[in-house]
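Below you'll find only one chain, the form predicted alone, shown as C-alpha cells.
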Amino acid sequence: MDILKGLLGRAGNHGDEGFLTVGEVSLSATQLIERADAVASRIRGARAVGICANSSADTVVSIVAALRAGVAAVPIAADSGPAERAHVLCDSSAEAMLGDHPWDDVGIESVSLDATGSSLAHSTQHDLDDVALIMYTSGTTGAPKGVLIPERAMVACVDGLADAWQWTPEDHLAHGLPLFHVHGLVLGMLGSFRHGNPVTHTERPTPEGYAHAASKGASLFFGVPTVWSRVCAEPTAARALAGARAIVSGSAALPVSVFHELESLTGLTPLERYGMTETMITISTRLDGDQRPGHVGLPLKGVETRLRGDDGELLEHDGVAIGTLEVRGTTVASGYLGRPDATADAMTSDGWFITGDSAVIGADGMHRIVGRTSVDIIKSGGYKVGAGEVEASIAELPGVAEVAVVGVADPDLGQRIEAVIVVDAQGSIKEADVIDHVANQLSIHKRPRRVHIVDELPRNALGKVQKAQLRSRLEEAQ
C-alpha cells in the first residue's frame, strides 16, 4: 500500500531496528510487517474491524494488519463508554474486534494478534473496498458520524505535509497523541510509515516523555496546544527539545503566548496546521516560510480554499473579511458512512467541503482561524467534542428537564466542557453524578468539568438556546 511505502522500504535495510517504539516496546520495520501480515492473512476479505486504539504497539500492529488486508479499520477510543461503543460498532458493521480489548459487551468475535489464532469467518460484503479507515467524529447533534477515509486522502495529506515541513526519512518523529484521531494515527504513525522515518510514541504526551524522546534523537515533535502549554510550564523539559528540527502544533489554536514561550525555550518557531477528520490536514505554515503567531499557514499542495459570507457570497481574501472556510482537494474524505444526507449537507454543489469554521485569508494566502462557526463543537485539550452528544447523555439522567453544553475558554485546555442544566420540579442533580455519568457512558475526555444549575436557559424568539450568550455569561463569571 502507498501509505506504507516507507515502512516497507525500511524493512531489512538501514534503520530497520527500532523503527517503531511505543513506551517500552520496540519493533523493527521487519518485525512490524511480519506481525501485521500474520494477522492480515486471517482477516482478509472482511468488511471492517474494530480496534481498541489505546497507546500501544498492538494498536499499531492492528492498524497495519487491517491496511495490509484491505479491510476498513475502525479505531475506537480506549476510554469510550458502552453507548458510544455500541453505536460505533453497529454503525460501522464491524465484523470483529482486532486485538485485545477490555470490553465484554461488544457482541462480536475477537481476533487475537497471536500468530496461531484462528481466521475470521467474515461476510461477503465489499462496499468499503476503497476505504482504509472509518473514523468517528462528534457531530453537533446526535451520535457521532463515521468518516470514510480512503488511502489516497491520507497519502495526499502526509505528502503535502512532507513538502511543507521538509519531512524526510532522516527524521525521527516523537509524539504521545491518541491513536484514534487523525493527528496521532494518520499524521503521527501512518505519516511516518509513508515517509520511512522512525517513530516514537511516548504513550502519554508528557513533558518528561518528550524530553526523553529528544535525548534519544527525536528531531520532529507533534503536540496539541495543551501539551505545549504543559511543556512550557517545565522549562527544563522544553529546553531539551532545542536540538530538534521542528515542533508542530495542531487540533486547536495555539495561544500566542505559548507560541512565543516555546520559541524562547526551544529556539524553534512552532509550525501550526489546520484540518479536520473529514478533510485531513489542508493548511499549514511552512518550515521555509512565514511562521506567524495566530496563523495556520497556506493550503497544502492539491488543496484549494475559499471564504463564504453569511449572505452566501464568496469573500475577498483581504485579511479582514471573516467567512466560513470551504476547502476542496485531494485530502478530502469520501463522505459519511450511511449518511448521504449529511454528506450532501457538508458539500457545496461545486464540490467544496464546508468546514464550519470561520476564518480570515490574507492577500498573501495566510489563513487565520477565527473560531467555530457553530458553538456546538468544543475543542478541549486537543479533542473535538460534539455538544449534542454530551447533552444527549446528560438528558438521560432523572431530574434533567433541559441541558445545554458549551465550551468555555480555558488557559490549559483551550476550552473546557461545561454543562448548564434546568432541573424539573421534583428533581435534584449533583454535579459529581453528571460528570461521572458522561465519563462512564461516553469518553472520559468528554465529561463536563463544571455543572451549573439554572432556572432557565437563554433563548431567542424562536425558542432556540442562545449558546453564545450562555458561554459569554460563564466566561464573564470566571
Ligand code: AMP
Second form
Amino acid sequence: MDILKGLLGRAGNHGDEGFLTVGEVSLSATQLIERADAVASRIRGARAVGICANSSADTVVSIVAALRAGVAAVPIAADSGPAERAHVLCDSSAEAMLGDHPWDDVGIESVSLDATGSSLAHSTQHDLDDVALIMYTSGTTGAPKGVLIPERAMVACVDGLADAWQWTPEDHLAHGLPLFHVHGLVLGMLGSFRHGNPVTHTERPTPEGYAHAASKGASLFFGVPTVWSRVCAEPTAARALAGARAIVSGSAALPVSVFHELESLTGLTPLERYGMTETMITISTRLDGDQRPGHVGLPLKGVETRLRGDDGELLEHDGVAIGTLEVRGTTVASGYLGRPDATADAMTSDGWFITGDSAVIGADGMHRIVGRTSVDIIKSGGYKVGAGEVEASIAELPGVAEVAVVGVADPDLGQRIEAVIVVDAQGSIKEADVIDHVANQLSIHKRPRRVHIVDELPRNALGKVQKAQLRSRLEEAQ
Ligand code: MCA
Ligand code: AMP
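We have the form predicted alone; now please give the form predicted together with ligand AMP.
The next block holds the full complex; its first chain is the one shown before.
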C-alpha cells in the first residue's frame, strides 16, 4: 500500500527496531507488519471493522491490519458512550471489532490480535480510491457523519506536508494525540508509515511526555493549541524541545501569545497548518517560508483555495476580504457515508469543498482563519463538537424544557462547551447530572464544562435561539 510505503521499506532492514513506540511498548517495523498481517488474513473481505482507538500499539496494529486487508477501518473514540458507538457501528456497517475493547454492547464479533493463523502472504490488491478509513465528524445538527477517506487523500496530504516541512525518514516524530482523528492517526501515524520515520506516541499529550520523547531523540512534534499552551506553562518541559527540528500546531487556532512563548522557550518557530477531517490538511506554513503568527500558510501541493462572499461572489485575495473558504484537490475525501444529501450540500457545483470556515487570503497567498461561519460548531481542545448533538443528548434528561449549547472562549481549550437550560415547571436538574449524562452517552470530551439554568433563552422574532448573543453574555459574565 502506498500509505505504508516507508514502513514496508523499513521492515526486514537492519535498524528497524523501535520504529513504533507507544508508551512502554516498542515494535520494530517488521514486528508491526507481522502482527498486522497475522490478523489481516482473518478480516479480508469484510466491509468495515470497528477499532476501539485507545492510545496503544494494538490500535496501530489494528489500523495497519485493516489497511493490509483492504478493509475500511472505523476508529471509535475510546471514551465514547453507548449512544455514540451504537450510531458509529450501525452507520458504518462494521462487521467485527478488531482488537480488544471494554464494551459489552457492540453486538458484533471481536477478532483478537493474538490470533494465530495463516499470515497474509501479500496485501490485498486495492485501488487508491477505495475507502481506507471511515472517520466520524460532528456537524451542526444530528449525529456525527462518517467521512469516507480513500488512501489517495491520505497520501496526497502527507506528501504535501513532507514538502512543506522537509519531513524525511531521518525525522523521529512524537505526539500524544488521539488515534481516532486525522491529526493523531493520519498525520501522526500513517504519515510516519508513508515517510519511513520512527514514531513515538506518548499516550497522552502531556508536557512531560513530550519532554521525555525529546530526551529520546524525537525531532518533530505535533500538537493542538491546548497542548502547546500547556507545554508553555511548564517551561522546563518546553525548553527540553529546544533540540528538535520542528514543532507543528493544528486542529484549532494557535493563539499568537502561545506562538511567541513557544518560540522563546524552544527557539523554534512553530509551523501551523489547517485542515478538516473531510479535506485532510490543505494549508500549511513552510519550513523554508514565512511562519507568521496567526497565519496558517499556503495551500499544499495539489490543493487550490478560494473565498466566497455572503452574496455568493468570489472574493479578492487581498488580505482584507473575509469569506467562506473553499478548497479543491486530491486531499479531499470522497463524501459522507450514506449521506448523498450532506455530501452534495458540502460541495459547490464545480467541485469545491465548502469548509464552513471564514478566512482571509493575502496577495502573497498567506491564509488566515478568522472563525467558523456557524456558532453551532464548537472547537474544544482541538475536538470538533456539534452543538446540536450535545443539545439532543441533554434534551433526553427529565426536567429539561429547552436547551442551548455554545462554545465560550477559554484560555486553555480555545472554546469551552457550556449548556444553558430552561427547566420545566415541575422539574429540577443538577449540573453534575447533565455533565455526566453527556460524558457517559456521547464522549467524555463532548461534556459541557458548565451548566447554567435560566428562565428563558434569548430568541429572535422568529423564535430562533440567538446563540451568538448567548455566547457573548456568557463570555462577558466570566
Ligand atoms: C472529567 N472526566 C470525566 C468527567 N469529568 N470522565 C467522565 N465523566 C465526567 N463527567 C475525566 C476524564 O475521564 C479524563 O480523565 C479527564 O477528565 C480529562 O478529560 P478531558 O477533559 O477530555 O481532558 P483534557 O485534559 O481537557 O484534554 C485536553 C486535550 C484533549 C489533551 C488537549 O482535548 C485532546 O487530546 N485534544 C486533541 C483533539 C484532536 O486530536 N483533534 C484533532 C481533530 P483521565 O485523564 O484520568 O482519563 S482532526 C482535525 O481537527 C483536523 C483534521 C486538523 O486540522 O487536525
Ligand atoms: P475537524 O472536523 O475536527 O476535522 O476540524 C476541522 C476544523 O478545525 C476546521 O474546519 C477549522 O475550523 C479547525 N481548524 C483546523 N486547523 C486549524 C487552524 N490551524 N487554525 C484554525 N482552525 C483550525
